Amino acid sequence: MKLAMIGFGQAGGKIVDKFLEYDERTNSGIVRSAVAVNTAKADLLGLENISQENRVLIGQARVKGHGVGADNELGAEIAEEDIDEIQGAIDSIPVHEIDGFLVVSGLGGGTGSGGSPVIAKHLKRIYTEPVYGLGVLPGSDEGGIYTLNAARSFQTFVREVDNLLVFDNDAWRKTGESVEGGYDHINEEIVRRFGVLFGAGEIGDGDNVAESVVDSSEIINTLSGGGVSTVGYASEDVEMSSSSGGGLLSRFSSGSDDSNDMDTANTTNRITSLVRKAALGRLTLPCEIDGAERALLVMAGPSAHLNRKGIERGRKWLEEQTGSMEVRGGDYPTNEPRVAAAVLLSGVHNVPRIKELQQVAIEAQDNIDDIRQESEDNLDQLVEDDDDELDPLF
């Protein structure tokens, strides 16, 4: 699936930057174009893979490149005011070559949580391609203002996109891990999971062709209908062999040879085991999978370690577990020595973290003045700490 990615705010920019790195490393062909938008000049300077001309600094007249200090109302206002500057970068995207837009942001800060729903709404008004969101929820230990921002942004963001894919930091931060190290680890996990999912169907010259193709239409159909989605992932290292590229005929034309039968059984068992681990293990947004409206299974790995029987068993198991009749599945041959299962669950409902955020939003109305003061103090501190020696970006 070819995507135009727009990273909004610090977290969004870093994740899109990491997607470009993944794309280069795996030759997956996911990112057709990448744009980073921010109110903080320093955050844009810290990016490594997004081209300079696609880094957009907004709000210069109001915050002078210092960021918005976790004030997501200000972030939304600036995005509205400077939408033409953002559109200037979007105009360079070859829209006729993409399958959809992906707006990526952290929902706890100010720029991303405020601005991402604004740009999503803008894109949906202008373009016919689907607009998806990838929102990262803050950890519960990051502070009240960030939790409130996430609660408010989530409600708006999910309304403005065709589907909101969610990653919950709370479920992924390791005990004793530094904040910076924790975010680097989390960004790797995000890109690995969504990279396998969106990479399906993007086959290059010389690649093995999938037995049961997962193309962009399968992903789009699974994400159709709106709502919230989560992704499960599980992988296992395998040995590469010179016969790994045999494809469909080599897997099914060898008669009843015992060793081939054993290989087929092992491959099938590995696939079904990985599907269960992916769906029942750590999801990007923890939830009960029963009741998911739609699901998609993508099996990635060397073609010799994939087979139709295992994928079909995994797909039927997902049907039983979710109760959905809309469960799609297929394989995505790669040249990496690893078999991976990515399970996309779309339209999930029983999500404890979302219920918790909604409760926080209700309770926060009682001390909204204190929270706003905290945002103003954050912004004042950013201005005071400005480093005048930063190289100009624009």
The other form holds:
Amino acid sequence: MKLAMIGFGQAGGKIVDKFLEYDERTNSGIVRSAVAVNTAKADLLGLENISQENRVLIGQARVKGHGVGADNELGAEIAEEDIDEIQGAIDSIPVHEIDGFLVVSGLGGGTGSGGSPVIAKHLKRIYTEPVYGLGVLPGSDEGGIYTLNAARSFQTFVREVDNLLVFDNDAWRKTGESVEGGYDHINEEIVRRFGVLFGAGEIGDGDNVAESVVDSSEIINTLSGGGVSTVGYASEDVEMSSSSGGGLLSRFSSGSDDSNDMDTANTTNRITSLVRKAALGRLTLPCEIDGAERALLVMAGPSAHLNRKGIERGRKWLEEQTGSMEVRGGDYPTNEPRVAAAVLLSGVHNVPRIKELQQVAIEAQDNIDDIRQESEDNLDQLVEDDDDELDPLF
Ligand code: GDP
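Since we've got the form predicted alone here, give me the form predicted together with guanosine-5'-diphosphate (GDP) too.
Entire complex below, previous chain first.
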């Protein structure tokens, strides 16, 4: 499906920048337009692929291009005040050519955390196309203020979008590596997973049309109904035989009947095992998949390595695991030597990580209030003389 992507804040901008690179590399055609919005000039300068005219610096009167320093209330205020400047860049998007908007941001910071719910609300008011969010949760080692920002932004963002796709930095930190050092590999993972998913509905005219290709409307229907979504992914390298990219003719002409049966069984088994690995392995937002309201299975790979039986079995298995009656599935034929399963689980409810985040956020909020109170008292004690004998000047 074709998306207009808006990256808000540093993380949002970097991820949208990466999506453009992915789009170019894989020719998947998902990014119709890309806009980056920030209060920090340096972050906009660091982008590589988003065009200069689509980089919007907001809040210049308030913060002079220096960012909001993890103050997400200020981030939200500035986004409201400068909404016309953002709209100026959005005006260049050919909205009739897109299937939806995707607002991307890191929820733990200031600009994206505060600004992304504001822009989502604005877009929903103006356009009829769906508005999705891609929100990144901070690592648990980032500290209380980031957790508090993320918990508050998450609550607000979910309400303002048609669906919030979540990626949890904490679950993707490699052991012994700080989240900071690992952003490159984390961002790769983000664009691979969401790229396969959104790319599925965007088959070009010249591409192989498989037996049951996923259509944009299936992605939209899986996301509609709102709530929170997570994505699972698993892949396996395969050999590209000369018939791999071929259609029916090459399937009939190669090998004996026995070897064909064998190939079919292998293909089916590979697909079902990849679906299990994707759904039971690490999700972008770890959660219990039981109870997910809707799901979409996308099987990507050379069409000779995809078959209807495998996808049908994978789909049924997902129905059993989630208890959902709304599990869609289909092919995404590619010319890469890899078969991949991407599973979108939409409307998930049982997410211990969010409850834990909220708990830590409440503690952080209480601590901040206590410290502020204490600091006022301490300053009073320091400045005032004990017996109140001195008078201030004015
Ligand atoms: P902002 O510019 O004020 O919106 O804040 P940032 O985007 O710099 O940071 C917000 C949060 O996003 C941080 O607390 C990190 O958890 C996360 N983050 C920052 N940069 C990246 C990145 O490149 N990739 C990912 N996945 N997360 C990031």
